[in-house]
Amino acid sequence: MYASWTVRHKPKTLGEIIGNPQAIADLVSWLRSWEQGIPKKRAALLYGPPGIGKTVTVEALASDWSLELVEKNASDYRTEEAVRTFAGLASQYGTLFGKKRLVLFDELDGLTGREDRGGVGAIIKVVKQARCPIVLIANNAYNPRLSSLRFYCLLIQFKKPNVRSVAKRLRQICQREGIEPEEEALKFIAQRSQGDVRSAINDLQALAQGKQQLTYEDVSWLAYRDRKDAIFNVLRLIFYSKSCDAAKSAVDMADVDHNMLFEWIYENMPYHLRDLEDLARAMESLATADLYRSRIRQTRNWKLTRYVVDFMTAGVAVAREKTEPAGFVPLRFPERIKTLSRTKKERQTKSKIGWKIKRRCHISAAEAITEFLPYLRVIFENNAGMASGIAKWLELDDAMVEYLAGTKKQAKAIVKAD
């Protein structure tokens, strides 16, 4: 069973907390205010973008202080008696043992929804009658909603992090997990993560986990990310939906190509569907899909495109009738997208290679690849003599002369015999 690092490597201290450290310090010269009574401001309102450590801050600083968190998420308390009911004694009462007490409400904006009944009045009648802490946590403390309750909170921003500070914590989790990162890996998945420290560790653990070393070309094709709507969510709802159109309806959620979430799916397919019958039906839904992808390419016919989301959708999601769903299961970004962005440049220099051939003996670039190259390869990983005079006569550049010599030193006996 796979845990997710964003928990097994959670901050447990503020020390561990990276970024915002003027935020960090409001908070606690807030929290230290009621050391001397109860403040003006009964309640902190942090707000910032998610993943960036709002949450994970209050959960820290209530270790450091040895504090009783008493944590629920706003959502799940709409109506005005739900909020009463727990936050509204939670405030009032001390613990069994003495000890103090935080309150802390996370996902503030969860009672802004047209189901909210009265739930931000009651979270301001809660705050001034507070007699601990409170801290509510939104992503956006200036949505018209919240106005009123804004003038009772002391109001505390979390900003991005920088790259430097998120490749730092992803380093201290490579460290932990004996994974020996190169700093353009690290540096390039936190500036993919656009300061989203919780999506940064999720990348870096689909990306490196069960390795011991992890290479900037690990990583380098994460550019085919999509970041809009999270593509585990778009694999969940076609693998564990109980309808059709469900299924389908993860085509308008993934901000994606047809033939790159196909490959998402193809590659994730086998480890969330772990019944072999159900996983033999969805394959076979997933092939059909592919033959309509190939009459595609051949004809032309874009009108096929319906059936290749059917079959790779919803065709996939009726495939499963033994297969329970499972819990985390790490995401894995598809093996020959992967290949395929390695192995560009050496594409790109066989191409070139094939055109200069081409040009010199008139057959197509394609012949020449197939017929020439593997020929060329042989003399110039054998005869530097011979494969100077070739190079020279094709035209060659150094990137095509090392790519046929093999090796960076047989290709300066070629340069030098020339």
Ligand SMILES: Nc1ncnc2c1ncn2[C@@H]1O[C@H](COP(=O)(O)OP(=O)(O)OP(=O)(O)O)[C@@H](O)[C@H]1O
The other form holds:
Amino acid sequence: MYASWTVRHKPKTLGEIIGNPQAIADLVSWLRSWEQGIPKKRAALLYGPPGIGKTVTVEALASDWSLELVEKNASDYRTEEAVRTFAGLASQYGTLFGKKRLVLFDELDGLTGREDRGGVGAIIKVVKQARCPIVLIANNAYNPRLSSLRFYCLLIQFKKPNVRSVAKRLRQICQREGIEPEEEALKFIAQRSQGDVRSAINDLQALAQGKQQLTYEDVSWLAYRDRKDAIFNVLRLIFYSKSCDAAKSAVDMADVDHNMLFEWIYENMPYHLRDLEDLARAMESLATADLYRSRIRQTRNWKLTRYVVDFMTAGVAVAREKTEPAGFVPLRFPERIKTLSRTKKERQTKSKIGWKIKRRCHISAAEAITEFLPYLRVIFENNAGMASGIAKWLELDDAMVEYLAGTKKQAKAIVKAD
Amino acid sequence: MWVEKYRPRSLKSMVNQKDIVERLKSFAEARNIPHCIFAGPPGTGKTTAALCLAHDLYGEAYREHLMELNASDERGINVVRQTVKTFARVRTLGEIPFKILILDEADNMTSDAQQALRRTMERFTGTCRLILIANYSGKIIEPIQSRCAPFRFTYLPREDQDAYLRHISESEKVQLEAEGLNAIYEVCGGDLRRAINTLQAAASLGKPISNEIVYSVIGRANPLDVREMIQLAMNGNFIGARDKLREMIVKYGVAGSDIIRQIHRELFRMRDIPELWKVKLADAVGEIDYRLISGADEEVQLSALLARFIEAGITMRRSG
Ligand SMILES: Nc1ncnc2c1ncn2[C@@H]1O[C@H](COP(=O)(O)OP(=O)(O)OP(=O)(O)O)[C@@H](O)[C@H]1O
Ligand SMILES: Nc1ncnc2c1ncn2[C@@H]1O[C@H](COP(=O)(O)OP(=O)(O)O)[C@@H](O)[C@H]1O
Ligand SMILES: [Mg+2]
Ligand SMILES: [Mg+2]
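We have the form predicted alone; now please give the form predicted in complex with the named molecule.
To see the whole picture, the full complex is given below, headed by that same chain.
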């Protein structure tokens, strides 16, 4: 079996850790101050939300500086007595072998349960007498139970790394795992994790393990995984209600916004409304809802939203005259959402190619797209040699070549062909 | 690209458009030109003629005396106010006292911008001559038309197109079969740009160019298979028709407005739809067209149109 990717790709050195440069710098300079003798604060208390690299920072630091890391989960050392056995370790700076020592009490939050009474007091004692640096880690440093301890510690706050750096880390991991990810896919995972790097890596593993590529489509389901059943029921309500009110109530049940619900309805409707006339009527109603959406965009009058809701729920429900409720119909994820990010990127690439053609062929970029692109596509898909010459002449970049070639493999062949 | 490689450099190598070419040649000899409008369908040599004229007037360094602006990309009034004016105003140093400004695809220029052009054309005639190029001269406002000498380009005749394509395939050493040539004319008419692009794409397949090769290129290049989509809808296969629609929009990036235009054209060509229904459906097409113009969602609205075709299919089957 595979190891968990959070373990397998645990940063080994400080350089690999993303985010929190200030906190890390503070920690390093505090540790450095030990070289000049025992500093005023003998312990540093790192705190911040889960999965953002607190523990791993300390581990990487110890490894970078070749320190002997004595690491204990405070949650394993719940009682006063157990903590005290630890105290001995903290009473000397070095080891027999000349390595300097760093003592880590991790997950202090676990120490605050009722049966750990005295635990915090014991730690304070250890800190007061410590002859080597002690690092404490907690999620919440302002937990009242830790208040007396705080006084003896240098407080260092760890914050959530931003989406970009999380995505960057995910990209590195993909690279090591031999996976080619789409940028959009990584961004999506990173965004969803809200700064929790650990959960982002776990999500990545769940979605990408064993694959060679990771596309936006692969991940877009993620957002709805846990809501699938709810959406399923909402759609049945809309397709099979007999009354307007019942169908309209679906909107409140749905845990997604109107536009998203619209997409689910549009995608799944033809699989439910098997009678063609029912379907045609329902489709017309959906188009009317869409018409109100465009009116909202134009007038910025959000009050019109209620008509969007009417036509996409009640309108669809009453369109059903002949269709009997179907048995189980599998839920389909909206195609348009899957392809959304891809088409946006493609549109941009296409228009950039248009401008390249314009520079060479005395034609507007807009015309170039209709007059040249289709033929270029045929050439790029079939004749790497000819394509390579054209690519150079038009000064196309890699993304443009790949767009025209259709596949990465063919794009590579074209690049190689020159 | 072969279209550029084989674009004539000088008026004397232009294919056909004889009357026009003769008059332009006489301009070049007289070393003077009026403001011109070149109008006509795509791929018939309008832009080429303008470039050739400049070449024959100024010689190899003609680019120094020329500016090409494309109104489809820069259609606003500010372009006229700034770029055009600045260019038009400054005198050149050559023997010929004026420069040439080519305003290509001018039918896409806003009428405001065209109005602004009026003045510029008169004030700077001494230093700058305009060649406006358009598909339809009707989209150029009257006052500008009246300031210009009009030239009407027409589709190239079959023999000329064939000869040119043969010439290209000989130079490129590709084998072009008579049937293949036939097929190219069939699909491209006298649009030489399209014809040359088709030829090159067909040649890229590395086989002698037969009519099958040409049609397979066209099939791959123009996935606008509106007829099949309508057929699927009329037969009651909404999901299949919607998939086709999506393929056009998503995979090939065809614009909704193009699809609707094709549907409209196809509608009146279809033999198995009763005449009365053609008119009824045209109303539906027009309604959807209008909605798209007002900013509604392309795929959803076109799906709704497909649903109308489904209804038409049902009613027609009922009435036998
Ligand atoms: N900043 C980061 N840079 C690189 N990897 C990280 C980072 N943060 C977390 N990870 C990854 O997530 C795993 C868990 O991180 P870590 O153990 O440091 O979390 P923590 O902040 O101590 O969280 P908790 O408060 O839950 O203990 C690491 O092994 C590593 O793979
Ligand atoms: N009359 C012509 N003579 C020679 N080549 C032509 C002629 N018309 C079109 N072509 C070919 O088609 C291409 C496009 O022609 P162009 O003049 O740009 O068309 P448009 O009329 O749309 O401006 C040219 O590069 C050239 O290869
Ligand atoms: Mg931790
Ligand atoms: Mg042109």
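Here the rigid core means the biggest group of C-alpha atoms that line up within 1.5 Å when the two forms are laid on top of each other. Just so it is clear, the structure is predicted and the values come from calculations on it, not from any experiment. Positions refer to the first chain, counted from 1.
| field | Residue shift check between these two forms, rigid core fit, residue 295 Cα at least 2 Å | value | It does, since the residue 295 C-alpha is displaced 2 Å or more between these two forms after the core fit.
| message | Aligning on the core only, does the CA of residue 22 end up 2 angstroms or more away between these two forms? | response | Shift of 2 Å or more: no.
| message | Given a superposition on the rigid core, I'd like a yes or no on whether residue 352 shifts its C-alpha by 2 Å or more between these two forms. | response | Yes, its C-alpha moves 2 Å or more.
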